[in-house]
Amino acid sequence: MTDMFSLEGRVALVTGASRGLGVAIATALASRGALVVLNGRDPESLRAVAAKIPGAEYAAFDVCDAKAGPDAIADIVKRHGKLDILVNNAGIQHRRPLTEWEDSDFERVLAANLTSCFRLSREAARVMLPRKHGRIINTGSVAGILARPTIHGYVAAKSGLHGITRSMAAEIGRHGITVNAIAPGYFATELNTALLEDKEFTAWVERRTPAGRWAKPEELGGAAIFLASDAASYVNGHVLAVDGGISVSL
């Protein structure tokens, strides 16, 4: 029986892959045979991560750069002839009371967490449409389903990302391209360092999450493999919560 979860021969670009969830996703995709191109802003960090993932390459660029992202996708296609999988994972966080938010703060978070995902998805679609096959996976968030105080730009961006996941799926699904999102709950990553060091908040997460704990980054890998593989060929426009049950319990 053919392995429906195999990614042999497929080329994947994973943004924000120099640490945290990006590394976990890239490692998982590579474990199923994908040739993974890691993205981040720091070439040295990417080189170190790539050295640990068999066959991995890296492309250092800022996802907020309107020219660099499309150029990187064009380069991948030039070298490999295609792009099968795009994982929009890069993102930033900004925590401030509402009255302390500047317009520039809000715009910066949206640019990194939403606009860049739209831009790269559009460029990936231009490559995938002629081949009538592709997988676009957006890293959303439980914060796009349920809100928290002080992270207004992040909540707005992730809610928007869930929305364009659905709109893109509705448009290009008939061309053999699926667009889905993963909504992580509380994962122990560098992005959440401040929260992990807050004993009161960590205790709240453990009480609030039915699984009773923070997630490990590698626990996101299975969802990424599924959505990237033939096993999810009829899954389109879905937001898959990987959150220990926090979004379904009061």
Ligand SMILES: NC(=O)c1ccc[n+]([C@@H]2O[C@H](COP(=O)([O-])OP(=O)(O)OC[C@H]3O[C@@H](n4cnc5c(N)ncnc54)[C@H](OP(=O)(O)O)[C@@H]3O)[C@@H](O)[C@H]2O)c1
The other form holds:
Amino acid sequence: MTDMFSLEGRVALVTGASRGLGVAIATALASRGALVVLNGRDPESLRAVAAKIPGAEYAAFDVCDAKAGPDAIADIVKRHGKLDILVNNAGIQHRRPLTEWEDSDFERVLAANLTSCFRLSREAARVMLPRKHGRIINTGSVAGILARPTIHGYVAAKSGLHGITRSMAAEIGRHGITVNAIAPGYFATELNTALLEDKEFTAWVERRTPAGRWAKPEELGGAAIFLASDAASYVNGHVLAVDGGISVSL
Ligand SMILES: NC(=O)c1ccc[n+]([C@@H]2O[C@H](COP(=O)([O-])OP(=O)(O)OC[C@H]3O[C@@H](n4cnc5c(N)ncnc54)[C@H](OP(=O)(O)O)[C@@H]3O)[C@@H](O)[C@H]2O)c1
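Having seen the form predicted alone, can you show the form predicted together with this ligand?
What follows is the entire complex, opening with the chain shown before.
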């Protein structure tokens, strides 16, 4: 029987893979045989991560740069002949009371967490459509399903990202491409440093999450392998919560 979770021969670009969840996703995809190209803005940290993942390459660029992302995809296609899997994972957070949000803060969060995903997905689709195969996976968030105070730009971006996951799936699904999202709950990464250091918040996460704890980054890997693989060939437009049950409990 063929291994429906195999990613042998697949080429994947994972954005935001210099640390945190991106590293976990890239490591998981590589463990099933994919050639992964790691993205982030800092070449030095990417080089260090790539050294630990068999066969990994890296492409340092800012996902908010309208030219750099498409150029990086073109370069991957030039070198490897294709792009099978795009994981839009890079993201930023900004926490302020509503009245202290500047327009520029809101726009910066949307640019990094939403517009960049639209742009890279459009570029990936241009490459995937003629080959009638592709997997686009967006790192959404439980904050795209439920809201919290102070993270207005993030909630807007992640809700929008879940939305375009569906609209892209609806449009290009018939060409052998699936577009899905993973919605992580609370994972212990640098993005959440402030929350992890806040004992009260950590106690709240432990109380509020049915799993009773923060997640470890590697616990996201299985969902990424599933959505990238043939096992998920008929899963399209789905938002897969990996959140210890927080989004289904009151
Ligand atoms: N951790 C959680 O609990 C959680 C929960 C729900 C959703 N998420 C989502 O999961 C994703 C990863 O989060 P994380 O917790 O792993 O965050 P993290 O530890 O802060 O890592 C963020 C990654 O994104 C990269 N990045 C940020 N801005 C970028 C840009 N403009 N261009 C290219 N790369 C950029 C960072 O690299 P450089 O700074 O070196 O460029 C880094 O590799 C994000 O989309 C986040 O919203 C996280």
